[in-house]
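What follows is one chain in structure tokens, specifically the form predicted on its own.
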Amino acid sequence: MSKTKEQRIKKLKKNRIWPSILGLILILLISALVLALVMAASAVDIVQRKLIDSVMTSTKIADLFEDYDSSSKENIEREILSHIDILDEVIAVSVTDTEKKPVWSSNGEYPTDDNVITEELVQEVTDKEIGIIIDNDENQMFTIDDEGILINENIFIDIWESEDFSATVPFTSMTLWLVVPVNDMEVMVLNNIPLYHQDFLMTLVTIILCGMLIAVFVIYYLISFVSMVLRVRKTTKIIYTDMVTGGDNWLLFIKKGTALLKKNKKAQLNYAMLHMEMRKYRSFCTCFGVNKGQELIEKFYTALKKEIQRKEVMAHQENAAFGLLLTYTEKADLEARIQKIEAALNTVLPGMKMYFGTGIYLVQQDERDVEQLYNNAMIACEMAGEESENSIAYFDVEMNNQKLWERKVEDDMDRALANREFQVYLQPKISTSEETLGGAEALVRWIHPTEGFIPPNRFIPIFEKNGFILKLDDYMLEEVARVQSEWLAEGRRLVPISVNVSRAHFTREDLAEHICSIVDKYQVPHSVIELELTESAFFDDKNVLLNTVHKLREAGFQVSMDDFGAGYSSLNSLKELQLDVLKIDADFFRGADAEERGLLIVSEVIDLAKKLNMKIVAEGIESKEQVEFLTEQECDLIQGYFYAKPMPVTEFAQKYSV
């Protein structure tokens, strides 16, 4: 898997839980702080209002002493005592003169300077500015102001933990002396300020409402958080689900496979990577439809899932191919298990025999690149080919070297064509009657700048597989036409030169016109160009083939069939095709039976060709005895190492003086 792809997948499925948890904690902390601030602000406001009421009450009592003298003393004192009896918040009243000498006290007590409220502080409380100093029942000093309350927390604990809590019993109370100057006296009023739960009712309601709002928000956040987690899990499941089988996909196979191989550090288990595919799957889809093909793959997956053991993994790869990472003890046991798996797959469609190919790579210690291991197994299956009778193939180093060579060939082929690295070699065809040059076959050779001379069998099969053979055939045809044109201009004698036309060309209906356009650029007579086609071309579009051959012969080209006898329908091909030349395959002259059965068949083929007005060319001739036999059978031309190997065009021209 590429790094970019891996990073995108990790980013897509990344579970961002921690940021959400931190966000929830932050919300709870902020909510708690807000509630605390609301509570504190409410408490401060309540206490301030109570203090202001006490100041107002104390001021009214102090006003009674404006006319205080010996004549009105008893009446004022009596009235003060009546106020004390009536007002629950007033405990006592004391009066001193300017020199702090006692004048009168309702209970005989006078406060000290340490626990009284000065005139200035009284004025400040009245103006709702700094505040006052209070003294509770424990003679502790506290400060209250409009910014908040600086108070020993025990007072609030006493409020909420009061065992006598009721509608008529206060949470707690504050006692303090308020000093109000009247004339030349100081009137000091001892106030008892009770705090009832009713005073905090609005605060409680506010706190409850805020708490409910915060709870709703937190619940909504939790629901969103859970939904996000579920979405992440759902996304992860989608990422790792195969769209055809509904099971594990290739990404999960790589992940699980890598984890298994990492855990197997000490090689306690032997692992084998398998590429298993159904042969002719595309043919199945052509016959029964793509949907049926996908249903078949799904059934394969279900059957394979049952065969997977602990510490093994399997997934659908593509088309009807599956990757399996299996454990094994011996190769024989592994092969037996594969056969068992193939038998199980064959049961998914009763009555239909299906064939499978399996490529195997035996995983070595410390190998963990699952994709590379699978690629090796796939190469083994590919190199065996679909037509292989053996359904099991093991990967070896030579296979990898072959794939590397194919890659190099494909990388260099276009450059080689542009640089004319492909060169024409000519192999002469000798007339048996006069032992003179009767023609030649054009063969391609690759002169690579670094690899040197590359024989055709190392690149032609690759070109046939990837389609580059079409360009190479056109190149060879043009090169032969150019050579013939040069020889014609030099006054040399021209002989027919045969050029191969691969079966891939016969997919186009205008092939005859295409060939004519190439040759006509060099104004060469069509009669000196022979076009060789293989018998395998007959198994493609027969109508296109017959029509193309007819057009080529009408245009003056000679058409020959190469490797006659190598297939299974040669006689049928001769019946359908009107050909000029028949080339007998060299295999008839090789092997233990060449002396008898092979030569007998050659003799009959030559006789048949004569009756069909066709020339006979025997290729691959290497001995004098073979030449004598063919001469006796009146074979027209002989091509082979007995006379000459393929050679460059210049050497051919010099040797045969064409």
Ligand code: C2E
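Keep in mind that this is a model prediction, so the values were computed, not measured. Numbering follows the first chain given and starts at 1. In this text, the rigid core denotes the largest set of C-alpha atoms whose superposition between the two forms falls within 1.5 Å. Compared with the form predicted together with this ligand:
After superposing the rigid core, the Cα of residue 621 is displaced by less than 2 Å between these two forms.
After superposition on the rigid core, the Cα of residue 415 moves by less than 2 Å between these two forms. Positional change of residue 237 between these two forms stays under 2 Å at the C-alpha, relative to the superposed core.
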Contents of the next structure:
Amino acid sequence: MSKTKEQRIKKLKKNRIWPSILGLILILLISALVLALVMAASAVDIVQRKLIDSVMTSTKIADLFEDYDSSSKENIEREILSHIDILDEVIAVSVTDTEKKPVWSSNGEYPTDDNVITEELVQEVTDKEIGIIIDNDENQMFTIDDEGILINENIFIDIWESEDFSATVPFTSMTLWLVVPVNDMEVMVLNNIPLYHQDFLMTLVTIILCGMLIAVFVIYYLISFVSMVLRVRKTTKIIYTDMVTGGDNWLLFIKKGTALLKKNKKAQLNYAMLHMEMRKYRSFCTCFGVNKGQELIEKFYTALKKEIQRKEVMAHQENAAFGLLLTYTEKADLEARIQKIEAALNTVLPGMKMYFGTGIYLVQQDERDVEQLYNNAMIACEMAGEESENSIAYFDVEMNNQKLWERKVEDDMDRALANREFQVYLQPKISTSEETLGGAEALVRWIHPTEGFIPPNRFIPIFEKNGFILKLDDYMLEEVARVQSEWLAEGRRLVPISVNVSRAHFTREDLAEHICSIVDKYQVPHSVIELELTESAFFDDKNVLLNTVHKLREAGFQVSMDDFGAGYSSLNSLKELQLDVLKIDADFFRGADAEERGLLIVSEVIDLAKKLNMKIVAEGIESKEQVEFLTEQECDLIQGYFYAKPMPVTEFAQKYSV
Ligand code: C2E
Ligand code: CA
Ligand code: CA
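Now show me the form predicted together with this ligand; what you just gave was the form predicted on its own.
Whole complex next, starting from this chain.
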């Protein structure tokens, strides 16, 4: 698979799962941070508020010491004690002088230096500017600053875990001394700051709301994430599904096949790549419709699936072709298995015999390019030809060379025609009665700039397949008409020159008019042009053939049947088609046992042709004996190496100074 194709498919499948996972993590992190901030901020706020209250109470108590002297001492002390009784949050009040010498204490306790909150600190706390250090019952500390909050986690946990949740009982409390200077004394108030659950109720509600909001968000995100994962899986499934069979498609075949071949590193298994196709699938579709054809492919797929074993893969390729990557031990076993598979496929449509062509490529160690391997298997099948029987063909390098040659021919043909690389060679037809020139056949030769001389059997079959033969035949006809017109102008005696008209032409109804128009450009009499048809033209539209031949003969052209006797039932075509010339195929004169029987048939054919008023040309004549025999049989013309091989037009003109 090409890199870009692979990337495109990857892109299709990817569907951004990673950004979603990242997004989820980010959401969770942000949510945790927001929750922590909300919790911390409200905790700090509550503690700060409580502190401010304590500071205010302590300041009010300290104010009572404004007039503290020997006379008022007792009254003030009594008043303070009554305050301590009434106020829950005040535990004790102690007074020292500036040298820190105890003056008075409600309970005889004085703060030590490091658990006292100084006046400045109190001031700062009331201004809510900076944090505070609190020493509570358990001697634990926590710190709050003005920007954010740094809470000693221990106390935080302690706060929550210290008591059962209760509406009235504080779950924890902080005890701290607040110091307020009054005159030349320092009044220290030991505060008890209780923290109730209710204080945190709002925080709790906010946290729950925030939590719920975040949960909704996260759930929504999770749902969309899961649905995206499902969507990705679905897309992947679609990418790997064949639209005709509903099963694995070609892409998956390549993927799985490559994986299998990669795993088979030490070549524990022998693999064979198969291209298996149903013969005449197009005809089936023409007869029964495309839908029925597709149904058939789907049934083939199901049947094939049953034949596939572990560590093997199979998929529909296109039309009626399937790719199979099978394991095997011996070639004979593999072939037996293919026959078994073909038999299984034949059960799909009871009552109808179907034939399959199979191309096989035996995979070598380290070969993993599934597409290339399949291509080889396909070439093997293609080269075996379109037979009407089951066939199995193995790929060999020669096939690849042939394929490459076909490609080159197709690449070069248009240029070759434009550059006049195709040349007319003429082969004489010699009259048996006078041993003089009685006609000629025009045969094409390709003089390729790099490949040199190329005989027609190397390119005509390719052109017949790709349709280029239509252009080439027209070109040959035109060249022959041009040569004849030149010779006519030069005052030479003209003999008929035959050109080959390929079967492919007989699809056009105006073929006769088309031929006339080409020849008439050169104003040569039609009688000097002969058109050679092969019997295979009968297999196409018979009416077009009959009409065309009729029109051509009416127009004065001579029409001959080429290769008479080669292959098909020739006599039948003679019955329906009125022609001028019969060309007896060279095959009659070849082969070991052809001699007697062949010659007997030839003499009978000649006889028959004479009765049908046709001229006879014997082709491929190489020996004197053949010439003598044909002369005896009164065959009209002889064409063959015995007299001359096909030659360039100029050479022909010199040799047969017509
Ligand atoms: P074909 O029309 O049957 O042409 C006769 C072939 O037999 C020619 O082969 C000719 O060179 C060869 N031949 C002639 N005498 C002898 C002989 O004594 N012994 C042997 N062994 N062969 C002999 P060529 O030129 O190679 O052409 C092969 C075929 O290619 C032709 O068979 C014809 O079917 C096709 N072809 C050639 N030129 C054209 C063309 O311009 N158009 C079309 N449509 N087909 C062409
Ligand atoms: Ca011919
Ligand atoms: Ca022939």
